[in-house]
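In the form predicted on its own, a lone chain appears below as structure tokens.
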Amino acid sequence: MKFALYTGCVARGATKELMISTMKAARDLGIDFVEMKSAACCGAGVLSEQSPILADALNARTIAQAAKQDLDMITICSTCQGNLKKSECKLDSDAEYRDKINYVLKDGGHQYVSGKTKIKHFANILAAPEGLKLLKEKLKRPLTGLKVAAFYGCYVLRPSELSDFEDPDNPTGLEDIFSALGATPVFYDGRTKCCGFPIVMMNKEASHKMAGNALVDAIESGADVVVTGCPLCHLSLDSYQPEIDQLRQKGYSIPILHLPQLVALALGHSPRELDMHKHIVSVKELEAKLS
């Protein structure tokens, strides 16, 4: 399998450890990464309010630079994910918008084509049933009686009608996973529910109620770990997971992974390979726990 992989901008920002572990699950999967490294940000949703012709041209071009590989798109982030579908959902079905749009890309060199660039999440190619062949095939580490909850993020799920995922108000994708891995997945009210980034700068304390919601549901449904496939949602879980500790008054923490962390754990890395310890919520029970 090869893809084109779009990072989005956290993965090689404010969060590089994850793309470590995305590479060498990708590696020890026999999957084939060719970064995008000219493609521009996916907006996060934010750019679209201001300008919603510049993202989607930003948006066209990342897909019409794929296309030029003549490759399918891979991400490992749930928002730029759906802000990758969205914009690909305006162009496809307004023919005058698209040719628009094209007109904007034209002195760029690229043009956007209707249908020649699928876009995927990491995680629905693993979920599929060639992906969960491969995880256990290639299985080193068993996660036996680890307990995992999975929080998918908002963007990957919604609308319903542009996500891959086969219910995407109860979807069952990154469990499959995690059942592959040998973990115990843990289903609880609060995975397919917001992380409340998108509103941070404007409301914290709102924020931090939505992700301490999510936190304290996992935990008190058993977790051992919170594993989302969106760089975003980890930030939002991890590195404000103690001014949440301190909003909920609860005394809890529980560490948050990134998918391809999950996987290439199970893969057979130490948390020290995969730069774990730069997780704001220590991973120390996580490392006594597998071991």
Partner chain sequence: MSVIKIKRFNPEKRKDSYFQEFNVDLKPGTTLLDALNEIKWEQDGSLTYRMSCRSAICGSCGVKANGHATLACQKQAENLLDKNDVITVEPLGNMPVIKDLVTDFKQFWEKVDQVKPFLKNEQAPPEKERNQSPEQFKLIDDSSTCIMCGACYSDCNVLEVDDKFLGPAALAKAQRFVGDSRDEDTLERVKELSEPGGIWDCTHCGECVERCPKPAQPFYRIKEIMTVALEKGVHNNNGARHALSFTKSIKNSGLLNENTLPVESMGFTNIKGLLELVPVGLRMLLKGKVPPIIHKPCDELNDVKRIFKELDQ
Given for the second form:
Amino acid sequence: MKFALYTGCVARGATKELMISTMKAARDLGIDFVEMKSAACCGAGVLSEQSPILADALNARTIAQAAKQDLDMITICSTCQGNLKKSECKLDSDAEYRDKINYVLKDGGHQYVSGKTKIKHFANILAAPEGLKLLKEKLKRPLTGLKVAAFYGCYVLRPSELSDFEDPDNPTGLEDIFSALGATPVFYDGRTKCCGFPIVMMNKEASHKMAGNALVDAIESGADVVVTGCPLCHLSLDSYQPEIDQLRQKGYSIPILHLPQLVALALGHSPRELDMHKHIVSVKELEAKLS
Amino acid sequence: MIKHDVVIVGSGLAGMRAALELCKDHDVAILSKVYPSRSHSGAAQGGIAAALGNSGDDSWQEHMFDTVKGGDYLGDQDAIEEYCKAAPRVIYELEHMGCIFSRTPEGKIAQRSFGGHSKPRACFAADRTGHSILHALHEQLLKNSKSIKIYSEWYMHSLISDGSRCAGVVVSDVRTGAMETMHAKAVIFCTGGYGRVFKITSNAFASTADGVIAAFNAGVPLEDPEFVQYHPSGLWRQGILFSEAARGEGGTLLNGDGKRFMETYAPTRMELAPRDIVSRAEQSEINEGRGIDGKDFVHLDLTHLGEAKIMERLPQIRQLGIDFIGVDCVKDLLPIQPTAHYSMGGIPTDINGQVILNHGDGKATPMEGYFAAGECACVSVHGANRLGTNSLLEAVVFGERAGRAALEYLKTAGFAPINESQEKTKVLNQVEEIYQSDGSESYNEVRTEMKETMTSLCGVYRNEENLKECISAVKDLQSRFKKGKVTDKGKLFNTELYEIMELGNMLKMAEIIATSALQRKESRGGHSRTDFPKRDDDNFLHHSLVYKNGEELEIKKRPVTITKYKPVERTY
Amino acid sequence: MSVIKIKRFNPEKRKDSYFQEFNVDLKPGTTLLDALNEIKWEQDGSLTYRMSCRSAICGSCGVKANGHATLACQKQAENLLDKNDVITVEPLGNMPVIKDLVTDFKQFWEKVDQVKPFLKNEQAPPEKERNQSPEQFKLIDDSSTCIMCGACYSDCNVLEVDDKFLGPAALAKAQRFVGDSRDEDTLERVKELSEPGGIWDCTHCGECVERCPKPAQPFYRIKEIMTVALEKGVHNNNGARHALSFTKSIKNSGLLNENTLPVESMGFTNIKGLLELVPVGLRMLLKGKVPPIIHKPCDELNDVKRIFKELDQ
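If the structure you just shared is the form predicted on its own, then what does the corresponding form predicted in complex with its partner chain look like?
Zooming out: every chain and molecule, the one shown earlier first.
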């Protein structure tokens, strides 16, 4: 399996551990990722606040770059995934718009062609039957006894017509992965909700309450660890965790892992190799549970 | 006791338009058993008629002639003239208020063809025109909230009157169950229709005859109740509406043989003949075994319109088909049947919305301080059959006129005296009767049987035998109703109680419709008698007025006002 | 037989809410509303909910089915059955419950009121209609399909934690006028909508898009207001500064600069806001969890810059 890897900005910046663990997990699984180094930011749904067409043009360019290499695209961030798909959908459903954007792309040597490149989140590759089979085959350290709660990230679920999960209101893809790794999935209401990150600069209190509600829910449902497919959710749930009142009041804390970290752990890597010590919330208890 | 200068019952297009007319000078209450923006006007899809001439030449005279002919010459032509003349102005006013309309490439209000209209004069907002106007008026209501108090989710029980002057209404707050009298100098009824007496209907659950029966119980006659419109394109079995705009945009009707059967019935206008004619054609095809697979439906074919046009002009219809029957009209045929849609009859009013008690010696006697507009009223502009897009127009034009008439009346009128406890006791006794009856009859069965009876015996085609059977069955149901069993005796948001009271109203309305249908021994517009298949101008070119006479119904006549167009044979 | 499990609440009889199960034989073509009616009319007359048009236009019958807001009349019941043949029905969220499935819309309507939901145009109207091109109409076509059913409000993730948020329905209604070529108050509107509790408090969760039974889809309308607000120069708030900083960063490097974004979002003169960034910044710094100090652009940056230039940004 060979894919063009769209890393997204955050995996190159504040959550480099995501990139490190993704590459390790992919190598172990025999998946070949070609990093898209000249791709631009997906816009994160923020660029389009100012200029929808600019966001769509940059995303069309990105998708065209993968198409040029005859590769499907993999994302490792729910937000990137959602925004690329949204642009793809707009381009595919409006020929006039597509022509307009292709006219702009032409001078850079790019052309967007509908349907040529599939855009998938890494999680959806792993949660597909072949992916689960592969995980089971390569499994080195089954995560037996570990109770893992998924946190999906809005953009891979909504709008549902752009989601690759079978039932976006009640998805099981991440949980299927956890089971394949030998862990016990924990189901809780908050797993499909918003982490609050997009408004952390505008309404910090509300943002933290959203993260807090989800984490309290996960903890009280018995989870040892929360695993997310979105580095922005990770920032909200991990980096800001010490500031979240609901957790402080109850004396709770819970480690947050990126999905590729959990996968790489089960494939035999040590937490240190996966830069888990860089997380704000300590993974010491988690390590103890694993050993 | 609650006091307002004027109380408007019903918050659809007519009620809200009336409120806007009054709110600058008076303290207005507008009362609705649903929230105003949930009123059934919002379900109107296809358009609102006005001879704007934005899609080719048109004139109010042509609009008037089409309306007179469409109503099979039973409409009052003085009223129709004023109504068609006013149409362009009221549409422009709506537009200025902010109402959205689909547009021509030049930016004017777009207009399309509709059944029975000889010119494309239906102004529209895609296929949600009623919704668009309803929300525009609702916005104006919110803008004027200082002088308009909205009583949302309040139920009106009865009209307070001494027989000649109106003094208010008895109402309940659905949420708390508290009963109140609303004392008012003037009352305007805009309570809509009563399609819910039929099994197959496009009407909302709220369209239950509360207003017309309250008027009737207060001694007001009901005019032309036998004229009920069956809309040709109700979703099979459900009755949910697929707008006539679907045919206006080029949709065709096919029978079980795949034939465009309208060729047989209206060769010139085809699918765009008036609704009574198209519905009868469908029913005849079905009755003669040419429904789809011999069943009780025919097909509406939009597949040749293409996805782009459907998405621009009829997006809601497409979604309704997908949601309710799993049919995407872009690719497949929609199963439809006639559905009870609109009541041409109602509370008799003059051209200003003033309610008229009788017309003895050619002189109209009004009930002072009492006005009505919209579907609950009968002016009559629709005569024996309403043309599509004329009802939204009626609601706006006569809502405004009733508001103005009330405004004029309020210049001199004060509060009429009322006996609060007596008025409340009457209604409380009714409620108590329901609570105490503790019988064995199921209200649901009574309701279901009423609806089935009315659809099968008093539907598109009628005859003496069926109508007699219908009346007797309805009377039987009325007595079974008195022995009904109630489960919820609480005060808080007791929807069961209101449904029971609505059923009581509908049972009376069903009797009135069928009784008036029995006496009209002719076929005219929406009233079609197989035993009297011809229109009979010698004996029936008049309005029916049904009065309450104790427990009996008494039927009187009122002549039709004919000014410009003498009745001639109606063909399309 | 299928089971409809309904959350019941009647404070006249009992203080708390509870679930009650009803067995219903769901024939094909039965909507969830039909199923509720069957229960009310044949099993328990006290079951309470709102309904009217039963054709997805009046907006009365919003409920939660299997945890998500929907119009009861718009959904085929059999499509809602879970693997145990059960449909769970609850009242809409983010509103107080009055009885069973009936909720109190008071706050919902108050927020609609707050956005001044009516056309503002003080000019004397022309004799005929005000002209509006089909393209201009298209800008308000979607928002004007809103039926005020409250489904978006019910499932809004922000409202769950902050009831000061105007919420998706009121903001979609606001776009109906912000986008209307006939409205004269655009700048004033977007200024007010940029205040706390307005457009920039939307968290992009997309729940409102998912629950909306019509094309109104509030989140997209909120973004349309944001675009207008930015265009009109309403920049003095964190949301706008965040968007501008984001765009600037991509323009300069093709990628997001995580070092400048938080500071620029808060605004250089916003001392309180900047101080709020210190704890999380320090925590991350101490863990070595920081983006490179020198922000590295994407390859082929010139092409990105060219696209920005061609699209006039």
